[in-house]
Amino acid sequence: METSLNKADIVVSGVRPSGKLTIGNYFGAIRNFVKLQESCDQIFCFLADIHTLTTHSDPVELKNSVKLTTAIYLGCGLDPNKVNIYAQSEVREISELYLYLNMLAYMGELEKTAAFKDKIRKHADNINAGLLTYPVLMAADVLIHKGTKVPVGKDQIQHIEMMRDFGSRFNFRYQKNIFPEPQPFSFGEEPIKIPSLGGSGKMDKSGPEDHAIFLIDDDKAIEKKIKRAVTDTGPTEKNSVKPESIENLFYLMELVSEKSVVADFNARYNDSTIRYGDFKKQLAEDMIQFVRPVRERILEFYHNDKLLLEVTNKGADAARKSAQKTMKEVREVMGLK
């Protein structure tokens, strides 16, 4: 995994549009990528529509969606002077090279993957070919712009060795480099995981709505699900070690609420002497200070259709103009010039 990028780097990371991304998703993904933005000349970040359509989305409900998660961006700081923001399907090279990958993945390779024997087990009333083929997408993702870096988790370390794998066999095939080897990226520290408010587990934008705090979620609604948070019935003893519940909402603290806050409730429980309900309430009300002005933000760039239409228009022509430069290539070297 790299943990490094220079100017040179070509960085490409995609999203499912979806309005629902929690504070998980800020904390561990989102923010990194705004730092990211000032390390390298080259970033695409693209709304993967079109692999949404594996799972069938309702057409007004994904358009909504891609409105709605570019402006979460934008919310949380993307600056698209210098990131490329665009919808996948507005880039229609990309589904072209995911055609001529396709001649190239083998059934057996995309069978053994993680990600398709998930998906089957969840979906076993459609298994359809994009499912199958959702690696070779992308790769075509990834590939159309030539990109060196891929900001991803643990879990998506297969998808990218893939990757790979479809552009080398493309080199090899037809004797030219097009292609380079594209590495994941990490950010050189831990991959931070956000905690359910449901107990155990990590915070899920598909999982139970009162388990997650969403980034669009009103101070009344944050309020509400902190306070319904499950705990325990409190420590008995002096310096109890904390369930998993109670360390899970501490951890909480530790990200929106000063230092000096955290430490106080922390002796409280070593002490045996906390309350559960002033302990959610400050939790709350901190939690509240964090999420409502990246709400503002979100939510006047989504009332912007003019302003939202201007930077996925501007992020989809610089994504084109690097995917037919690519292409070009691939065509000739393919004999379909």
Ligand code: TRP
Contents of the next structure:
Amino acid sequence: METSLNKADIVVSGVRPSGKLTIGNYFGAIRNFVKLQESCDQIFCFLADIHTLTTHSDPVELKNSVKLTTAIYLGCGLDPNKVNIYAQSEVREISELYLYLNMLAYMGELEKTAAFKDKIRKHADNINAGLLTYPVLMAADVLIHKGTKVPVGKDQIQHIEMMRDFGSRFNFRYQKNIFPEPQPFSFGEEPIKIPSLGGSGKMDKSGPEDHAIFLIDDDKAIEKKIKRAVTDTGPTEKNSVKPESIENLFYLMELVSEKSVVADFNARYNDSTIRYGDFKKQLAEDMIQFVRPVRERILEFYHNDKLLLEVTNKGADAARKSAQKTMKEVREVMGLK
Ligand code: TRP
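For comparison with the form predicted alone, provide the form predicted together with the ligand.
Next comes the full complex, this chain leading.
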């Protein structure tokens, strides 16, 4: 995993549109993306709407998710003057490159991909060719801009390796160095895992709704969810080890509360005078203070169709320009008109 960026890097990353992004997505990914926009000049951040078709997304929902996810990224601080934001489907050259790269992707390697094997298990009734070639479309997303750095989580590293393979296979096959080798990127910190309110595991946007805090949850919803978060019956002796459910709530508190507040509740836990009611009340208050301004900004963008359109048109224009340049070279070396 690369941990440094330089100005000349071309950063490309996609997100599957989902209106249900959580504070887990914020602290795990979006926040880093916002940070990196200061570090380099060419950044492409797109909504992977074509990728969602592999699981037969509903057309109306898809359109709305693309809109809401764009609003979420803007609301979280992505600056459209620094980052090109667009929907993958708006840049038709991506689909064209995907088609050509498919000729260089082998069945064997695609079938072996961890994400594909996982999908087979989960969607046994819909194992389509698009699912199999998911990594080829990802490669097209990045190679089309000659991307060098791809900020992703651990689960996507295998896909980045495959991108490199497809790109260098293309270069070798056509004896021309067209594509660079994209590297996975992270800011050096261990990827953080935001815990669920359900007592164990990570916060999952597609898990039980009550166990996740969504960036567009209103104050009441946040309060209710935290109030109902799983706990145990409380420490019975001093300095006892926290069970996972309590450890998780403390972890969330560390993200949104003042250090002194966390220290205070830790001390109360350790001398076993903590009352979970108070603890949760404080956590809910601080969580609300954190989410409220973000949510308000998101909704402001979400309800401003004109601005959203301006942002994505501008992003798509820049992405198309970059894509057309690459495709001209690609068609030429392939012997296509
Ligand atoms: N597959 C990625 C995910 O599920 C999203 C994605 C699509 C992506 N194309 C990409 C990420 C290209 C990085 C680069 O999170």
